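A single chain comes next, written as structure tokens; it is the form predicted alone.
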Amino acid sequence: MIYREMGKVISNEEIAEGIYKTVFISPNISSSSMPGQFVNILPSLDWRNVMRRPMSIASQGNDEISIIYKSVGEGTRIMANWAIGEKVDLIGPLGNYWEGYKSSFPIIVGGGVGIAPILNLHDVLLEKKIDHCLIMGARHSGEHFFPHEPQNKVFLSTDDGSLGIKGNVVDILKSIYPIGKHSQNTKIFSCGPPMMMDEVRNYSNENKLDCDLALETIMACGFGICQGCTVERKAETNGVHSYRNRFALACLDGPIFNAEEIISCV
């Protein structure tokens, strides 16, 4: 069930450099959302732009949901200044959700603000006591809000080497598995910037690993009407296919797609 709900801001804080976490009271969305899904947000009640802002749900439960985002444009700057008690127009939960983690060894990989649905999955795996590996990437240490703890299978990377492993998330994967030797039931779950996820997709394909990717894209409606979030996927090679077979919608068919299903993340 999709709800339009006025979420009440109960917490809004900067958790890393330019990165914010907001917690809402939103009972209907909280009770019906699953890790990997998202909400479409109206940054303010007098917002005059056509498009809402899609934000992955970072946690849900106890009538609350949270989101994690970076303040980079007009909409997110408004969001970063939400006051406690402010009412925000939310539509959700939207999209599909993470699956297949109960029967695999999950390697969960996030970069930038794409860490939100990954942290949601991380919390579920901890709650269910499912052994897994968490990998997070950022440009520098100021953008991280987790400790680098290899002993606990929590690995951080930074482009400048200021925290954790120097490089990107794929460099961490190659460091952990130097000869690409993974257990048979390994599955990668990833969300982050398109270029990062394309590298993760290539890595999983090269190593013949099952991999699900939560794509980040601009959306207007969030439920398939505007057709603005198309994702090209591998169509039948016999030349007989429908438009919907070849072009998926991130909001309706995703945002989570299998790496073998799509042509590119960019």
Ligand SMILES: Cc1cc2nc3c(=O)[nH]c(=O)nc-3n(C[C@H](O)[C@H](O)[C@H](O)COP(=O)(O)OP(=O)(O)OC[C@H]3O[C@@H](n4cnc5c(N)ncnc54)[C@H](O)[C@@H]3O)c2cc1C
Contents of the next structure:
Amino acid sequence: MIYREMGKVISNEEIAEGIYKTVFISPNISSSSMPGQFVNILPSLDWRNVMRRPMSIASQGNDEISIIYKSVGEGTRIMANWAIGEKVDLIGPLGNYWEGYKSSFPIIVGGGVGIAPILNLHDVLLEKKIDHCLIMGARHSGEHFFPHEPQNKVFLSTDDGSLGIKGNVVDILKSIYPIGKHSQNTKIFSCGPPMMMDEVRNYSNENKLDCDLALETIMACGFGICQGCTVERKAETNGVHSYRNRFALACLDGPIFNAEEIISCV
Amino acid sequence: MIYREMGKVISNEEIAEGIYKTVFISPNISSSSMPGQFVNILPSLDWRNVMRRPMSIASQGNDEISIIYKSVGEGTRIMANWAIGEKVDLIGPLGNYWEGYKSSFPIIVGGGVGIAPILNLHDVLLEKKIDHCLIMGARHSGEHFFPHEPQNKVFLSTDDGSLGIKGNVVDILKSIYPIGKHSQNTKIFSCGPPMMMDEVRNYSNENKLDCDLALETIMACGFGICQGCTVERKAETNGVHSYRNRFALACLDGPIFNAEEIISCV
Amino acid sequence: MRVKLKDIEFSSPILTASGTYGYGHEVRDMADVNQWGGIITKSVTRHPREGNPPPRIAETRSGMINSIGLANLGVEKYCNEIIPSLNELQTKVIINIAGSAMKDYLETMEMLESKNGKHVGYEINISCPNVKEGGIEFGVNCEMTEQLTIEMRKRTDKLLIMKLSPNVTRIEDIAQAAESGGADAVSAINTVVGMAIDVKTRRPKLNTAFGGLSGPAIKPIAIANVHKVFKAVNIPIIGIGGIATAKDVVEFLLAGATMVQIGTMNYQNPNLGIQLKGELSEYYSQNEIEKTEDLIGKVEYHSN
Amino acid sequence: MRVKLKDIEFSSPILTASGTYGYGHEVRDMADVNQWGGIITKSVTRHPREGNPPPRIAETRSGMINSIGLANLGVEKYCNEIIPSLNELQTKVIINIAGSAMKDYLETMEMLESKNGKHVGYEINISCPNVKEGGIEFGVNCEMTEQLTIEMRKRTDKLLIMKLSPNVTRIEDIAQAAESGGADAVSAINTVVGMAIDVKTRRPKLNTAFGGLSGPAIKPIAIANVHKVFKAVNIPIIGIGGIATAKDVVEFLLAGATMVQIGTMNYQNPNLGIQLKGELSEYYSQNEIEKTEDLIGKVEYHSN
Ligand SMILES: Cc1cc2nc3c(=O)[nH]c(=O)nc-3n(C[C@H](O)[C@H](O)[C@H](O)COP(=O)(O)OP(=O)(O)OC[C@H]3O[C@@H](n4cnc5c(N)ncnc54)[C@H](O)[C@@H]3O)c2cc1C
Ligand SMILES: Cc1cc2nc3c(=O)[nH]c(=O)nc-3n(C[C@H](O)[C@H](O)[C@H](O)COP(=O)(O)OP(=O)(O)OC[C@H]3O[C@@H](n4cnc5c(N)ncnc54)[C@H](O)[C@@H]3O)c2cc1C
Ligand SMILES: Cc1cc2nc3c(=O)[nH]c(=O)nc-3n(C[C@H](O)[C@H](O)[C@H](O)COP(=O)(O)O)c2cc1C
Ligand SMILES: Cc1cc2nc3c(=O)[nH]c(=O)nc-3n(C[C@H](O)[C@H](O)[C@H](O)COP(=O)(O)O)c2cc1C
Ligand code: FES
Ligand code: FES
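Write the structure block of the form predicted in complex with this ligand for the protein whose form predicted alone appears above.
Starting with the chain above, the whole complex follows.
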């Protein structure tokens, strides 16, 4: 079931440099969403662009959901200014969700604006007491809002070394788990900028690890009626192919795709 | 001299139902403007429409100007929400100004959104101690923000009789100054909705009174470069005519026109 | 609110635009699809089409450009997989057909006609490049449009609507060609050719470089085209382009449209057509308008 | 930032669009007009034109429509009253000429050529209905465009720029006609035909019903047209349509424009072209772009 619901903003804060967290009361979406899914947002009621803005759900439960986003343009600038009590037009939950983490040792890797769905998964894993490793990347310490706790398998990286380990998330991965040093059931879950996802995918390939990636494509609707959000899959294109075979829809068939399945992360 | 100046909002209040008054600090425009002139306003810095919003100057002096406006659409809704301290992009002073009030007995008539330039003139007449009569119309008492003081020649009208005299401004005019009962040097100055202006013009005609009307046309620029704000004048159209002869520009040749000179008030 | 095209009565003049509402069932959680005047389905072609590679859409000021590339199942699967679910809808269904050669269009229609579909008609998308004619769109050529209409007309008694492209010098000529070919109505407009470039990557924002512009930005273009067509033909017009409010619907009716379609704005609000039906009905009663016909083409020119 | 058209050097690739900046002096209080790459003046015609009755403009979503109707003094008065003040400008001046018959265009140019104007060229607005040809615009017809260009070319050694209309099926054909007629450059686009209706009064928002749509809403249409023309001709293109930011300028350059013009957005910000010149120069240094030529037509297609 997909809901269109007026979410009531109950908090909206800058949690790191240019990164905001908003908590909504949104009972229907809260009770039906799973980690990895997203909502599609109308930044304001007099929004004059035609597209909503998709944002991963960072947490759900107790009638609430939260999102974590970077202020990068017009829509997210409006969002960063939402007042407490404001009603926001949300559509969700949308898309597929993280799977296969119960029977594996999950390494979950987030970076840039791809932290929300990873944090959501982290929370679920903690709650379900599933042992896992969390790796988060940022450009510098100001963009992190989380402690670096190697003892708890929580590793932060920064490009400039100002917090956690200097380098990117794959540098961390390689240092903790050198190529070949994985247990059989390790599975990677990742979300982040295309370049990072490509590197994570390469790392998984080299280690022959199962790897799921949450991709961000431009979306007009978020629920399957515009066919704009395509991701190219390694599907046979000769013969009779359906229109969602080679070009999958990120909003219905994704946003999470298996790394093996797709051509590129862009 | 026309200035483009960032006016600083120092007050912004609803002074009657749906009618707002904003005071700006705007030294250049303040010191160079005359009653009857207007400013052209960018409602917000991220304004996505192409046209500014023209507003008559309601007062000037002491580095300040004020405007009085009705919230009727997108632009004026944004304006009604300006915060104290906000900087607003203003262009002004624009247009011509009220003239000929020194050597006459001015009857000044405002209604609807046409109160700002009339109030401005009223203040100047008071200051210069020029005896005059002020008539203001509205639909009902809630839209007035001024006392009805017949003893001071200040008359208010309302369509429903809820304040002042029941009827419109021309009904008041006729009751105070029945047709034919004017002194030689009476001159009418008026601004208001087109229908009202037409009636005021007819009244002036019947009384053979000099009458100046401030017209509101749709404007793109406000300073003569779009040629969009035309008002049709009773000009010869045969023979060699200039492009600003029959179709005058409200922003340069107006907004104030002599009633005799124009074809219609729309 | 009821309005008729030929002998078919629609409960409201508001339809979905092809390619912007799937096959009606995608939005069932958020909208009671049957409250629309009718559903026009995503273009179907003779053979399956995977569509264009990503990126396929990009936002522009008050609009968007797209180059989906007519991704669809092809008419065979359509008959088996889509028509049964369309038959379950309680609202009127119009099937949009696209093609790149006369033969494709005709075979597609023949196959659809051979099924016991409950659909009331066809809308023919003639804005696809015709491979035989070296890539010229049917929709830019009067003879091709008339010929295609004649052949389609021979094959169906259902509603036949030709969908016009705005990317032509004289849309009124194409509309007349559709009329003389026997179309029951024309719809206008399809998207306007547009392009956008990402200045950072220097790549076109669409994989195909060129795409179709839609949304509120194009409404004035759509109104102009509808009104031009209105002055040129006697068959009904279905107005399309940038509709977002009930006032927009009225504007199209005044310009000469008998019905309208909503496209891009469905993405923002999948319930829009149903909401506007309510607002339109309020508008009718507030303005003492008894029937939609009292608005159609009733724009009043200035007198000078 | 400097850029050349034929042998004329402009200090920046940013010009004013005809009809949107008067004759340059109207805005002198708010902008140092000489900081523009050049000024293209409001269209002048053979005889004075009073223009269309009001209303002449209306706002639309992210744009506006206008039907000014080429209101101007006529070329005689223009020579006497306008040219002297244009001669005082320190920036390059291009005079825009409009007409409704070949004879008008030619006589207008001849009279302008006979004056010692310091203007460096002419932009020819061919989007006005040709009375002789029964109202067809020059700009929609290849032969008429070529013929007009040939005749104009004979009469001037100054820059000759043909301004193209987007309201045609194939703008590239018209551009080629201008090229083979001897034009030094083409500019694109003029406004897109549009219309809006006030639903309250039921009247068109413009007196003439139809008008021209301009502003950010049309930018994707303009980019598409510039890029089509770029692929079709070898002469430089001046891009026009919806420019509001320095990024927009870069987008036009990447699409194939050598220079650009700013129109509608001048009304909001008469200093825009000068501001964007500064921002563009910053953009050049930040992105290590040495000269404008390094951007022209440098859009990179997706590889699929
Ligand atoms: C399924 C999904 C989940 C997402 N989750 C998050 C999240 O949890 N946190 C977060 O910060 N961001 C997330 N994004 C990206 C987010 O949608 C964009 O950052 C946002 O739409 C930008 O809007 P804007 O108006 O501020 O920027 P704009 O001014 O529109 O654009 C700024 C930049 O953002 C890019 N952008 C615009 N729309 C999208 C889009 N739909 N998807 C990706 N990039 C876009 C533009 O190409 C441009 O480079 C997600 C995107 C998708 C598809
Ligand atoms: C010289 C001049 C002085 C003015 N002075 C005042 C004033 O002192 N106080 C005041 O309240 N209003 C004044 N107006 C009218 C004011 O400009 C409009 O009410 C305002 O532009 C509406 O903006 P909006 O975005 O809120 O409305 P929109 O949503 O754009 O439109 C709402 C309504 O306002 C009309 N409108 C839009 N723009 C204009 C315009 N430029 N001129 C006239 N009507 C317009 C529209 O046709 C529509 O009916 C003046 C207009 C002019 C030309
Ligand atoms: C993403 C998208 C896909 C479309 N697909 C089709 C299509 O398959 N067939 C068709 O005839 N029109 C198609 N259209 C055009 C619309 O039906 C409509 O004519 C156009 O978008 C203008 O209306 P709007 O401004 O309300 O969107 C599509 C439009 C969009 C935005
Ligand atoms: C009010 C107005 C008047 C115009 N007058 C002319 C004109 O006289 N001659 C001409 O060639 N173009 C004229 N144009 C078209 C512009 O020069 C330009 O081609 C068009 O507006 C697109 O650019 P823009 O989106 O930046 O405004 C006019 C445009 C506007 C908005
Ligand atoms: S975003 Fe519209 S189909 Fe996926
Ligand atoms: S408003 Fe532009 S010329 Fe008057």
